[in-house]
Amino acid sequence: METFRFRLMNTDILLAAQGTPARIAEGFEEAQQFIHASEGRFSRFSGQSELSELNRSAGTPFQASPDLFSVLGLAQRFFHQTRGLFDPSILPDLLRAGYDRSMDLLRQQGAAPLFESLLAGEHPSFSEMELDERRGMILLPPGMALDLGGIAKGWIAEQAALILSEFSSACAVNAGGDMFLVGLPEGEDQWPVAIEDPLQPENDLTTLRVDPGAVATSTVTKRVWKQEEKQRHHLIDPRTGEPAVTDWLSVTVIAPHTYEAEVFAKALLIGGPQESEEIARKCGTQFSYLAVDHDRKIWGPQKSLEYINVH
């Protein structure tokens, strides 16, 4: 399997596929120039972006993309489901804690200092945004400011491979964590994954045996920062304003898309294990997940622990 690696939406990204060489080779090209178009698109860090002006807009319709009205009729439905806990609208609470830039710049420049971040704000619910499927128009209340950063990434993760699908038999996108799986490769009868050790990345905790579909991990411990001597990271607990503590340093789920394993991994990071069963059980998305704790054991449903290659 052919193998092509960048780094896009501050984040590593691998395309993988099998195939005849010169097909590959225009599909490779054919996804990076969408997730590059992709990320213009979605990203917070640009003022040019589709997004920025979004949340320029706060208080008026704003005629939307397809694209981005998609993913925000997605961000919606999963605010639901999750109870709130997968809640775009805490980017004035990022900002608050320093994530102010993009990470690259973040781990280069350092965070603002922690005074501006001691109180959360109040801003209005992500419940009061207002789409209008007819007209292809949003309203975001007055105060309000969007970060769609994991959804969005999912999101285009499973679109590129959908991309990359037209040029090869089999094929893989993963971005930063967040992948989709088309067919299977070569000589197999399920996708090899492995769940990475939170705390030693260098190093693998286990290997999961999934069939195509999505598989999306997120963590506590990869976008971390300080502000001054306090230590903080990207999952903002939409309860409390802050940087969420919880009992697991990381989440994997087994999905059919990549948006929903990207957005319910986060929900159930944030919840720990008091919230997660719950959401799987009353959500209405079929997901399966994995956990690691502080002591690097693996938690998760018996179902979801067939995964585990035990080979």
Contents of the next structure:
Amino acid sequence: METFRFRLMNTDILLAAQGTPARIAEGFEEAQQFIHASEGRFSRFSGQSELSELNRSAGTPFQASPDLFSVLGLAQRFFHQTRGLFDPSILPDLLRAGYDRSMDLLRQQGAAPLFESLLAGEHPSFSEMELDERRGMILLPPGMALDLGGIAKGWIAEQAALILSEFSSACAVNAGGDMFLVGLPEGEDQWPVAIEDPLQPENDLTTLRVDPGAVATSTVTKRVWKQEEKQRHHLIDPRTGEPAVTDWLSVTVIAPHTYEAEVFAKALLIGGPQESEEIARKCGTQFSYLAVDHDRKIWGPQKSLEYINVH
Amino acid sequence: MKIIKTALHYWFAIVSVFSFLAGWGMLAHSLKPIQPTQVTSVNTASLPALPPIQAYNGGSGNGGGLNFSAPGNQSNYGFPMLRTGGS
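Now the other one: the form predicted together with the partner chain, given that the block above is the form predicted alone.
Now the full complex is given, and it begins with the chain already shown.
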């Protein structure tokens, strides 16, 4: 199996594919170009991106590309399914917490001080966004600004894998832990996927064996920074407008699609055991999850056991 | 006039007592919130704690979580080991 790694979307990306080298090289190039173009569309860190244009248009209807419209349609659906724990409209809170530039830059330069004049959670609800399916128009209410970070990354990884699959018999795209798997490696009946120890990422806690489809993990231990004396991370709890205080350190979700694995991983991590039960009861057929707590114990519903391959 | 005033006093007193009792009854029979301990013990299972292993020497070193093993660091499966840990 050939591999190709590069860095885009402020994360490490690896493509892996099985097939003839010439075809695979072609597939790698097309998949990489797609990821690069999509980053230009969905990044909130580029003033020229379509997402930034949409955010500037708040209050007036915006003609969106089919890709942006499609991702926002998914976002709207998941906002309701996760009882508002997945909420792309928390961007003002994220900025207030100091995440106002890419993580690479934030790590180099440090965070801006906390603006106490801005109140946490003071923005319109995401449910107020209007989508006009017939005309492909989006209307954000005044004061709303969106961050599509995770869901867009998952969507891009899946689309890139589908592109790559046209050039290979089996392939995988893994973008910052959000992965989509197509087909099966030769001689295998499942894909092995290791879950990192959130406290020591160089180590693995366990290895899952999964069918073709998606796996994604959210954690509060990686995208972290200090704002003045406060420890911050990138997962904002929409109920408080502050970085989430969680019972778990990371949540891994196995699902048919990468964007939904990413969304549910984030929502379950923010919501913790109680909300997870509620969400899993409502959408339980869509995914399975494994959560790692502060003592590195792994938790999950009974059906998640079948994915674990004990070393 | 005095009779009406007294009757009103009694009326308000009686309505207040009945409203209070009705409210108490409603709250006593409403649905209770699920306790976290119940949720954990009834619907989730603690999976066995697994010892960390030193199987991976690659990694981005910059907090990125997506990693296949580095070239020359192939898994036992004959293809790159996928790792997930968030980013």
